[in-house]
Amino acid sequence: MTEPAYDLLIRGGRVATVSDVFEADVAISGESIVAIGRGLSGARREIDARGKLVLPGGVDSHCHIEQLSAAGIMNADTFESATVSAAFGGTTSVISFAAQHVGMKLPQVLEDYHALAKKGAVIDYAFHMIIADPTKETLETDLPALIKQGHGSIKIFMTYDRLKIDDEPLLDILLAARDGGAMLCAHAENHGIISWMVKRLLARGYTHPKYHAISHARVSEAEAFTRLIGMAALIDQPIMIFHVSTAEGAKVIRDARGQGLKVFAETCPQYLFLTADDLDKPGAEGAKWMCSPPPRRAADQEALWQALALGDLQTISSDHAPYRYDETGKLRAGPNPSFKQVANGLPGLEVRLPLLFDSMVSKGRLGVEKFVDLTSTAPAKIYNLHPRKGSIAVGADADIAIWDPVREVTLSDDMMHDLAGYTPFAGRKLRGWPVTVLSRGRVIVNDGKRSVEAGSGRFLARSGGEAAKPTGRLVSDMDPEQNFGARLL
């Protein structure tokens, strides 16, 4: 009797990939995808995908999972939650953060969030290292040898009180970055504009949730943004913006970019689809709405969807950031915060890519092909996990989510399997859903039931790649005056 040539075969789905679309086979053995075609035969198992599409399994770059904030809250997620959340939603593999606080020592930090994410996750996962300390030792000692052990990207806080790195120093981040080839993100927000606004708002009695998205003046972003990218270029080190949320923001994005700069900007389902007015609700509900920067007007989400379909944002990212609306959370300074007492943060890890797909794919608004490559194939070239992860290909990780384009879904807090106790998207009618997904070539969601087992996601090592590489040209090197600045490097 012949051997199966495979172990699974996905048979008769429309395969999409960032250039095209067609019908194909999806032969894969042990981990990894080894054929595509029409008409392939002789696998163990088949799922019959006649009628849907296969895409590739997605990537999110920017998560929080099991993380705790500067000012001492643990987010509601483990990473078995936060990952089987991911997994639902068709997401499968997850970039979230190993977070340094004052007074702590980077390699201790990584320590420990990998013992979290081996006992829990079920997809695969890396980590960007948030630097708030960022001592001679940080930079000097512990940076360069994280990065040789596969922590490629960094993040830096241009705002928070217990987080926010000023210019000087950042400037010295930049330049670690730089020398051991990882990729800088940024939060990037004017802190005293910010600090300015929040004193003023409260002095005067206005406190309720909806005033968080007022003391985040917009010009709070664009401006930050524009310094951040002028000490970058001094530096010339590659930099990724996270979550712009204004049209002011995207277009200083463009703008550098067509100077030929190497900017990566992504946002997030929360500037696509939600609004500040989201804030304004009774009592302090509104707190679940609130996230750093806020949402803010419809014509800045036409903004972004424009800048998306231009290619200045490169990805859409969750942001996931989960705290329960209870005392452990939102409401941890009591049922009446002001908003300068709520955690910061939605959850959106299981909603990010059906959001994306009602509007992009259903909708029509910017195709298939461009739904693959934001959530998925870009995230995964910009951060090194491509060709092993974000694409449909021979030799590629066996990660698979099985979209059946007309299944209709209302969501619900109810439906979540994250632990934050709601969805801010919560009795949105969207159509199409992820039916069966796959992880390295194993069923893990089919039809609304999970089949994995905690801590059987994997480390994924990586370097800052080809996105991180500095391109050769200096600010210094622009204009001869600086030429003295550039010794200095």
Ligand code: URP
Second form
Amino acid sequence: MTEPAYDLLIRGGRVATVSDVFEADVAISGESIVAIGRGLSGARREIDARGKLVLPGGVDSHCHIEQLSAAGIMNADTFESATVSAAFGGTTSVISFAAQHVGMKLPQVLEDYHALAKKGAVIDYAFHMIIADPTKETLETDLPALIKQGHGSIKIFMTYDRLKIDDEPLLDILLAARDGGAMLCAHAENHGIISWMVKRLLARGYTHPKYHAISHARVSEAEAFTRLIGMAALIDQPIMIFHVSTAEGAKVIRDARGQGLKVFAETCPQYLFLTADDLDKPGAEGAKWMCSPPPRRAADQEALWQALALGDLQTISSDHAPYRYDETGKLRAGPNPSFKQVANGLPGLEVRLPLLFDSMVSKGRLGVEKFVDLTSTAPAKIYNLHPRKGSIAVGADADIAIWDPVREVTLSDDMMHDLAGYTPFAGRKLRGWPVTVLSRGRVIVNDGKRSVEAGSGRFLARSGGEAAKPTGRLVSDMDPEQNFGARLL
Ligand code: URP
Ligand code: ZN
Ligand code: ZN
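Got the form predicted on its own; any chance of the form predicted in complex with this ligand too?
What follows is the whole complex; the chain from before opens it.
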């Protein structure tokens, strides 16, 4: 008897990539895709995918897992619960954060997050390094060594009292990122505007969660984007702007890209499907919908869809930041907190792809190829995980989500696998669901059942890669004629 040629064959599905949708069998041996074609045979096991879509597993490049918030509150999830919920939603790689707070040494921070992920993660993972304390030791010794160890991206906050980085240290961090070849990601909002608004709102007794949205005045986003882009251009450092929420913010990014600057940007489902009105609920209930920046208006949703269509925004992440609606999370300050006392963030790892599939594929907004790009291929490329992740291709890891495009599911709190205890999207009826999910050739979820051990996810070491490379043109006004730009860097 001859040995089977393959370990597993996904037979007869419609495979989608960023450019094509075609009927094919996908053959897997070990952890990788080894053949794509018609009429393949000779596998130990087969999955019948007729009538289904065979898509690369999602890459969620912005999620907070087992992380201390700006105010020192621990996320509701462990790496196990968060990555299990990701898997149930069709996501097979995450980039979460290793978050330095002031006074912490970055290598210790990385060691701690590595230990948590190694113990719990069921899918593959990487880390963005959050820098909140840019000491000389952090920037000159620790950061270069950690980038070399495979942490090819850095994140900074321009707001939050305990994490924010002011302009001058931000230039130091941009330069350190450039020297190390790492991507610089940013939560960009103007801290002064928000803090001024918060104080005035609270002083006048406006404490309800809905005033959170008002405190993050729209201009705080566009202003911070403009300032950050200016600083990045001065140094010629590529940047990724996180969670774009406004039409004005998207326009700032479009203009910068039009000038040839290496500015990447993402948005998240909360800015495409929620509005500030969602925070306007009786009592403190609106706290469940509180994130930063806040959901905005219907017109912003349209502007963001347009920016996605045009390529101004390249990825859609979840910004999963789960806090329970109880005294351990959102209500830590009591049953009637002021909006300033509520932890910012929403759970979203599990519902990111189903919400977008329903909108983009089932309802036809932008289509399945663009869905694959925004949720898997583009983040894999930008963060240098491609071609191993983010594509159905020979040689890629067999990270695959098999979608039933006609299955209808109504989202509810109790069907979620994370530990937040609620989903801000409960009650939405979606068409299309990931029924079988594979990570490196292993079926990890099938028909609502988990079949994967905690700790079986692997760390994905990566350099900054192509996206993080400077353009080589100092487009700033650092006096290019005398080449002072180069002399100062
Ligand atoms: O509200 C949010 N997004 N919380 C998580 C931390 C952040 O701002 O990214
Ligand atoms: Zn943020
Ligand atoms: Zn975030």
